[in-house]
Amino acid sequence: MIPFVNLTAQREAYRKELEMAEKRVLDSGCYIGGPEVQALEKELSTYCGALHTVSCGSGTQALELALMVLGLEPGDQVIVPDFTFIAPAECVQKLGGVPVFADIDPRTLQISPESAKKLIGPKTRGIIAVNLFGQCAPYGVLRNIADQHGLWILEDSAQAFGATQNGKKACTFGDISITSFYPTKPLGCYGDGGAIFTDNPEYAEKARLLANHGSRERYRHIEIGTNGRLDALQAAVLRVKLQHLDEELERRRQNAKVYDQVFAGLPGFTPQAIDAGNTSTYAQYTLLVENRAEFIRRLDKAEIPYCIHYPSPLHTQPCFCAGHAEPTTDASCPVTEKVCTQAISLPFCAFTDVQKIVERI
């Protein structure tokens, strides 16, 4: 069966590498925190451009974090796209929060700045902006709506570590910004890791404090936080895989090309329209097939796995239905429920043999 991501490809690759990384934490002692995770940080905001890196324990409790550096507090509403994984509506929920769901783009399936624009109101602090399959949101026209109400941006980059828009690098666009090292993830680790960047230096003490369970020194804790440290071995690992990011990045371009030139012009066939000054990681390549159960049939029939991302809008989930949460919003969001009726995914990575699949198809 063809690997939906070749993770055994890439260690196979710099596996040398990997091993010394690994040695060397192992024979340190130093097993959490310490220089790995020092020298990651720093090779992060230097690869991104964002003036301060703060690594934590996964994605998602990066922007748990993060919401808890923007003061969200009980009560206060979100606006989070509703097509996306549920993590950013979850964390915003976990801390009180009242997350409000936006509409996607049909084209780029990012989140729509119209859409959320119209859901603005007196309780709304903020838009979580989510760079989905690896593009960046539009965040020129996202910004001007957020100055225009007073809200902050979180820019939740997951999945497009090293994708860009007009020359600037992921990672920096929002008042605060996170980004995932799930193993699956153009930069991924061997477990769950995270970082939040931004340039503001009280934001980036305030996430390092609240990680460290609220404290600066030991035994002494200022605030309530959480245990959100990133093991040195993580970190090891991502630092062999951060000098070959480029290189693998360029091979996922190219491999979307292949994919590309099967789909782009097959009717019943849509694949993410990448936007004009944009570059995307590719973290997924998904498709919108208007018969999808059809296509499954012959996916598996030619043996070719894939991922339904997703396959139902968020705010259609119990934990955000009525009974569970307070109403978000009386409004539908009509482009993510059919979007979640045909967007599938092939596998995708900088070692999967495109060319193969293409010929299986």
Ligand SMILES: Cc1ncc(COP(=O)(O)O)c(C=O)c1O
Second form
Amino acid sequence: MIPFVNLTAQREAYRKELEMAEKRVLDSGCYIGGPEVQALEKELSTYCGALHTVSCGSGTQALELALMVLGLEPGDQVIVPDFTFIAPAECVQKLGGVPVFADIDPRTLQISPESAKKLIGPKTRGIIAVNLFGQCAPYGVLRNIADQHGLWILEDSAQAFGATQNGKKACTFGDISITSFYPTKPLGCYGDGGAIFTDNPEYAEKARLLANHGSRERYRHIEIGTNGRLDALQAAVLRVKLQHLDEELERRRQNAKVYDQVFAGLPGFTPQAIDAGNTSTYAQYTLLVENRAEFIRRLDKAEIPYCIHYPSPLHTQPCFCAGHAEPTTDASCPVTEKVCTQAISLPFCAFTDVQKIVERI
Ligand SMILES: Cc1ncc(COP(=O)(O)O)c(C=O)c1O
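Since the one above is the form predicted alone, can you give the form predicted together with this ligand too?
All chains and molecules follow, beginning with the one already shown.
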């Protein structure tokens, strides 16, 4: 069976470097924080151009910490895309805020700035823009809207570390930005991990404080925070993989081209459009298929795995209904509803034999 993401081939390719890095940490006696984590944070900052990087335990934790840094209060409304993984909306609601769901652009599948704009009201505090499937959200327009209404932007780049927009790297478009190092992400570790990025030194300082139980001095806690630590072992793995990220991203783009050449011209098949000025990490290769059930039958027959990203609009998830969230003014999100019936993701990573998959299909 073809793997959906071939993490074992990646480990094989870098085995020597990974084993050396892993041994270095295991032999050091320093497993939390310390030099590996500090070095990783510096290298991530250098790579993406953010002035400050604060690593933490996962992408979800990074979102929660970022919302705390931004001062989200109970009842505050935050605009989130209706078509994405649950984490951004979940974190807003967990902190007592109200996620308000914006529809998406039917071509790029990114948050629609027009839909977001319509949702702004007196309780709106910010917008979480998700760099969906590895492509940056439309930050030029979003920033104008945010500035006009005094809102912040939290950039959720869990799927897009290494993507660019007009030459600028992802994780530098938000007032505060986050990524995830979940193993199948374009830059993934061997467990959970995440990071927060910002150019604002006060935000960085607050994120670091909150990620360390609200403490700067040992056993003195000035805020309620959490255990938001990244393991040294994960940091060491990430440092190895970061050195290969650009060459992997290039291979991902070549692989995407092979899929595009097959699907872009086929009636009934529409790959996610990548806007001019954007380069994607292709965290997923996702396309819309008019007759998805028939396509799935064909994939099953050819023994090609697939994933549905995402099967339902977030505003229909039971946790956001059942009297939790306030009804939104535009909760129907018709584009998201349609896309959820057509979206399908194919096996994809830098080590996927895309040619073989295409031939089998
Ligand atoms: C858009 C988005 N945000 C946040 C997350 C959460 O990241 P993590 O799994 O590291 O908590 C994910 C994970 O898939 C994601 O896709």
